[in-house]
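A single chain, nothing else alongside it, follows as structure tokens in the form predicted alone.
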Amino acid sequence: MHICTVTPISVTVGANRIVPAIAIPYPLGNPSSEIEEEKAIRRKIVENALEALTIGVDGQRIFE
């Protein structure tokens, strides 16, 4: 599984579960956001990644 900002790269390298992130310098959030918004962004991405691990995939899948 990849949590990444440039999903086509993950597709190219063959990752089977791909979870999109926010931005290249800060994939799991935006440090200029308010702390509560930042925590919500991070929580959503991590929860999405954990859910992706519980789902069987055949080939590649991007979890939005």
The other form holds:
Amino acid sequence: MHICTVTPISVTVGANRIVPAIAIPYPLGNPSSEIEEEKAIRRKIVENALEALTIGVDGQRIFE
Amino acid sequence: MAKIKVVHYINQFFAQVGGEEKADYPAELRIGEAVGPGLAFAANFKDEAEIIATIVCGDSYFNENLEKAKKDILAMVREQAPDVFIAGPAFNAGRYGVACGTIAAAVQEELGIPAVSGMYVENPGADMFKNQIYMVVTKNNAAGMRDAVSKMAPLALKLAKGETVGASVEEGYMPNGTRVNFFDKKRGSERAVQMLLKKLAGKAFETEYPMPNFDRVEPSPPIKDLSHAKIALVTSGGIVPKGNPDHIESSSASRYGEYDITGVSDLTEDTYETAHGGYDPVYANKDADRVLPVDVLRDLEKEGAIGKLHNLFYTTVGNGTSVASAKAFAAEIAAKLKKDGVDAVILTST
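To complete the pair, please output the form predicted in complex with the partner chain; the form predicted alone was given just before.
All chains and molecules follow, beginning with the one already shown.
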């Protein structure tokens, strides 16, 4: 599964399970947040990704 | 000036020997004859070139007796010693296309005689040989003969004379991976606006920067039980141990790295960084978990939400890296992950 910020690129290159991220230089973070808050944001994206892995897909799907 | 000497290769069908029932027709050399499409070539050459011989071979014969057919035909061509070799056009005939590509490439490589062929872009012979010989784009059936000959003939003459061959878009051959610069009559802004107007009007237009062909893969079945799954991390965001020990390039990466994170529960400023030259590295260098979420996955591992975080992660720089390189890296990485019993991969990109 693919975590990335610019999801249309992911769709173009053919990823099947896609999870949107925060920003190009920090897909799984947010430097303007406090460290603990930032880690919570990261965890949420990773949990979303893990959940996507447990869901069957027929083709390409973006897990918002 | 002496006429340019051309040897032409065609199949049994275009030689009017017969159809499928004659597809096992062995290679035959007809000296001094232009046959079938050869007449159209001859007309196009005017007085500049002549077909000194035509080689006729059945499509099945060629493909089923590949080594012998190739050897026999190469001997015929060597004996005739032409200035250029033309095969086809094959349009969308698959076996004919493969035969044309095979023999044209062999003539060029083994005899050093320039060769040109032509076929429909979806003919399997096109993909196989378009990077080895000049492969002219044709329509998908013989109704496109005149068009095909009008491109193949001048290109063949240029090759015979050793003249510079222009860009694929000018000469009508399939892009072969070699970039040729040329000055367009219209400047870029004008061409771009014309394309945009066509696009807005719903008309066909041709991009000057086609995307590479990306393949598609079947989605993997879902994971039934995450708490027993082994999850691996892979990234194109260039996260590497501090100092980039394998010197992964900051753009157009020629390699990927494999690094052990046994016992690592947090990527820190002192231990990891990014090698990527295509985005602002400040945030990833400060905390590489922002690209490769090792810290969170360790937590989830401890909590039992996932079975295990794989002890190796794979990384490269996805910055101007060619699709061919990326595909090669991915094939190797995937094989290693499978061998290590990894159930799923989280790929992160910047």
